[in-house]
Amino acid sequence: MRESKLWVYHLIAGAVILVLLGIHMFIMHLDAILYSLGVGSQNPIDSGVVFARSKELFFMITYIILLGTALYHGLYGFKNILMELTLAQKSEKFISGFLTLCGVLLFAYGTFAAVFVFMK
């Protein structure tokens, strides 16, 4: 039961990633296309534009949600790949704990960075 719930979360995370990356790609590439045609006023990957975008609440929240869902989706998928190796029970618990710790630390670091840039 627990594993099937985690799998559903994995699928939901994939759907969220699909939507958020779609929004991200639309904004970035539409701006880049308009800029290359001379219609847009700024290059979307210019550092000043990136920092200005990072100071908007919508983008900060989007970055944090995308970070969390990507970490969960990626690390849970990686854990499942490793579990197919039929390791010892202790090894499986260690791998699960280690990947969870890595995910939490990476999420905390990424969230700190997004909030720090937003507040600056």
Given for the second form:
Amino acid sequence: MRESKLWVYHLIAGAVILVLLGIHMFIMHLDAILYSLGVGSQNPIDSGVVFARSKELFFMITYIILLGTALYHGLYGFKNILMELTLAQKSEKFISGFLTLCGVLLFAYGTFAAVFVFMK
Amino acid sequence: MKVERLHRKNNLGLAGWIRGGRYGLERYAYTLHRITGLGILLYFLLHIFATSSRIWGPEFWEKTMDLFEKPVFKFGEYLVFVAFAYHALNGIRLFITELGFGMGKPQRPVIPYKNAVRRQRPLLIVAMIIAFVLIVFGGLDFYLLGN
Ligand code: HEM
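What would the structure be for the form predicted together with the partner chain, given that what you showed me was the form predicted on its own?
Now the complete complex, all chains and molecules, led by this one.
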């Protein structure tokens, strides 16, 4: 695929992450501030709360979207950095293939976990 | 068919990358963007494994989370939050400028003139102010209000 196209996907993924990770950070790390305003739960990483969230369709789906977009954005960004080392073409091919494989495997594992706990 | 290389060899290595040289603030913003991006990526990869441990049930999950109770980890998590705030806000600035907005129309460099980098600089400053506010609120939540 054309490199410019992959880069546009990198930007689009960044925009999706901005929204989803923004929500994630507010729920998980600005929780005390939110809670004092009457939103969210008092302890978002309490085991009961975590498992209750895992069983909600909204969180299951957004977790998977965030997983995929963040893996793509992060690994593609990492690949770009490595490409600046101007290695031999063979090494560049190997790096791209290896990072793609890592991304696919991690996406499969994380998706499995999200769906498994949702259904259990 | 052999594809011809379009890029030149990087002769300066790491030092050439870190030093801003004659470039301005934005060059360091880029350095930080790269460092925070890689930092978040590293955290994220571990985060996938840590949070997926919930497939073994609540007891296993609680034991995994207990591993991360120490103050070092809490500080580490706060660093990730700081990196996120910076990367997100600077990332928004990059969207705007890389898509060609906020830098004005091309014009002849007749003195006195303002180049594109200096024209977009207010964006950088506003982004950094918002990132700073987020970092302060995050710190309050992590260390004063949180549990
Ligand atoms: C908060 C939402 C995020 C936004 C708005 C965002 C935006 C961006 C933008 C605009 C770029 C530069 C693209 C370019 O100039 O070619 C970038 C690079 C990068 N991002 Fe993100 N990003 C976000 C989250 C993340 C996350 C969660 C990760 C890690 C998993 C990450 C890892 C990276 C990496 C490794 C780079 C490459 C840095 C470089 O080439 O110097 N970003 N991001």
